[in-house]
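Next comes just one chain, in structure tokens: the form predicted alone.
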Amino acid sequence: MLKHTPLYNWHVAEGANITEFAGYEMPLHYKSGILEEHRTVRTKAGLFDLCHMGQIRVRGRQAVEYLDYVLTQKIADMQPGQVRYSLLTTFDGGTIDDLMVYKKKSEFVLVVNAANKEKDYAWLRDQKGLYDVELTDLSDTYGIIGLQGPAAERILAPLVEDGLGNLRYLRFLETEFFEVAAVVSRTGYTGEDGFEIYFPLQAVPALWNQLLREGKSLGLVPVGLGARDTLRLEMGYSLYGHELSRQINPLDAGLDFAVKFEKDYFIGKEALEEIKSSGVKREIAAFVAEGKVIPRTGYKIICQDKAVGFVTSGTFSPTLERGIALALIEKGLENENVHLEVRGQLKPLTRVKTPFVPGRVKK
């Protein structure tokens, strides 16, 4: 049986084409479509329903320690208010989800990918061991809405009693909508400036309802899965099962700056650092199709006839108007030429740096 977030019925009354994704039934465009989503989170504001995602608290005497036993970032220096990137790692150094942390004052909220909070909490509570926390499964209580864009800000500001002007990036604020707490954070998926609103789950639709209202002259749409892929991967933001698993490690990937070394243990630790030190064999590089060819996920990269690895994520660029792909190939081909293979036929393709477009976040 799939799920559904408290707005589905909204969206199915919206006309979004709805698929499966995680385990539920989401909009994946409205009647606008894709392009023209996407374009409007760049350009004015979109909302998004992330009621799928889940959420994890945890606290108790040991979090912090238990906290930077399970994750690859630092824990122990955040201050509340805070917010960090972190990944979950195996022992082998797999990667199990890539996660964001909000320090509170008295816990932690564990934010992860729709697809994996079963088995995150799981893998965490099999990892709780003899420490002194406690840890609860709050995916089912809390949901987030999305607002991304140039416009977020002046759409949301109003609705919060004293302002947004000082939530720096990667932060957030305690507040309160309708007398009901919620949490604000100056975070998204998009490279877009934009907040992403925790509430709780029964009250989402009045939230959303009211933010659409708030930001309708303004410009502001629902937005569907499809452009918040294609808006990520314009940023170059790995995405777990594409650029990220548990044959995909943090090294792989680029996010070293996610795997804190210094830290005298976390899981993984011993098996990133052999990686690092025999050095890292393979890596997420970023490539732009020439013409109308759009890269798809599962496609050969081919360099002097040989497969060197294959896309992770493709799709075509509303912004730039062309094929766009992140692939895991082999290390040291900088300066080589290499091809997309598409049906038999080989496409040239330009190795770039992200982010393919410019990110506008408020830092």
Contents of the next structure:
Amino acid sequence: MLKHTPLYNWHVAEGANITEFAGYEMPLHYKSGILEEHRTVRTKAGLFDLCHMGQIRVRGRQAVEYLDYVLTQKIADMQPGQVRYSLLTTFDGGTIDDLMVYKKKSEFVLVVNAANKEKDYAWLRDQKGLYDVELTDLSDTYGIIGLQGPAAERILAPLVEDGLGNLRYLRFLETEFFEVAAVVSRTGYTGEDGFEIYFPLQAVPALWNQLLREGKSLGLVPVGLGARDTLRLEMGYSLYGHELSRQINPLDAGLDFAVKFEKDYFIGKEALEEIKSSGVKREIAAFVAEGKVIPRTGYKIICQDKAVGFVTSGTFSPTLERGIALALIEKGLENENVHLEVRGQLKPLTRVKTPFVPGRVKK
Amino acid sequence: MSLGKVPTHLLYTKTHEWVRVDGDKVVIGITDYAQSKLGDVVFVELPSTGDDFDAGLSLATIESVKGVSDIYAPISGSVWEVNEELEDIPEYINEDPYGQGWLLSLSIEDQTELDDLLTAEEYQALLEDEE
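Output the form predicted in complex with the partner chain next; the form predicted alone has already been displayed.
Now the complete complex, all chains and molecules, led by this one.
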């Protein structure tokens, strides 16, 4: 039985093309299509239904110690109002999920991928051991709305009493809409300035409609999962199940910045140290295709007649108007002359650094 | 989801191509239903004029943001003309699938192959089954 967010009926009434994602029926795109939605987020603003994502609250006397044990990121020095990107890894260093950690005054909330929420919750519960912590799955209690794009602040500011202008990237504030408590963070996965709003699930449609009304004159439109993916891929951001998996560890994925080896211990530390000292064998590399070629997940990367990897995410970049890809390849290829195998033909690729398109988050 | 327009004067395939008989040629495109399933078309790869295809073989590919789709020859024939405008304006396939979004024309080798194609009524029934 597929699940629905409280905005499902709204999406259907808007004529959205609905797709199955992580056990939910979600909008892939609305009538205007992925390209237009993508471009609107880059130039104006887009509204995203993220109510399918998971939220796990961690509180208790040893919440900090526990999270420093299960997460690769450093938690002890987080200040209230701060958000950090972290990985959740197994003892052998495989990636269980990537997530955002919200540090509140006396508790933490982990925001996790929709497809992984049950698995993450089960893992976190299993690792609890004797830690004095309480875990609560808030996924069906709070919903999330994403508001992304250069006009996002102008749209949201009139609805938030104070502080939005001073809110930095990876920080959040607690406010209210319609006298109901909400969390607003300056975060997102599009590369644009923007916010994610946490609000009681049943009240999400009221806030969604209010935001669309407020933003209409500034060009705000709803945006589906299709453009969410092209936007994140233009930034070179990892997506679990593509650039990260049980088989693709955070070092393969180039996410060293979120793996804090200076911590005394965390699950996966020994395995990842071993991998690091023996030399990371693979890497996620970014490529741009030439001509009318669009790399797709699973296409092979060929170097000197030999397969050296495969595409983990590929799409048409609406900004560059070229095919772009992230691929897992052998690390340290001396010959940079690589090709993409497309239905039996070899097409040239140019290796680039991410992001494919300059990011504009408000640092 | 809407099944899209199914003009009654055309023939259809189970793989969502439309076929318009024009003398000793057929003009081929993809249906309104097919274009709405594909979403935004960004690249079209067409064969060269004079290329020969047997019925059922892939003769073109359409890349949308979402994915790549093969276009199959509804009948056997050689490519007479291709819609070169799609090179610059692939969105014609989304905007006008039965008009400016036509893909190519083929010479007819065997008239009897046309009998295997679906009528508009049969294609409409197929779409209703698929949804």
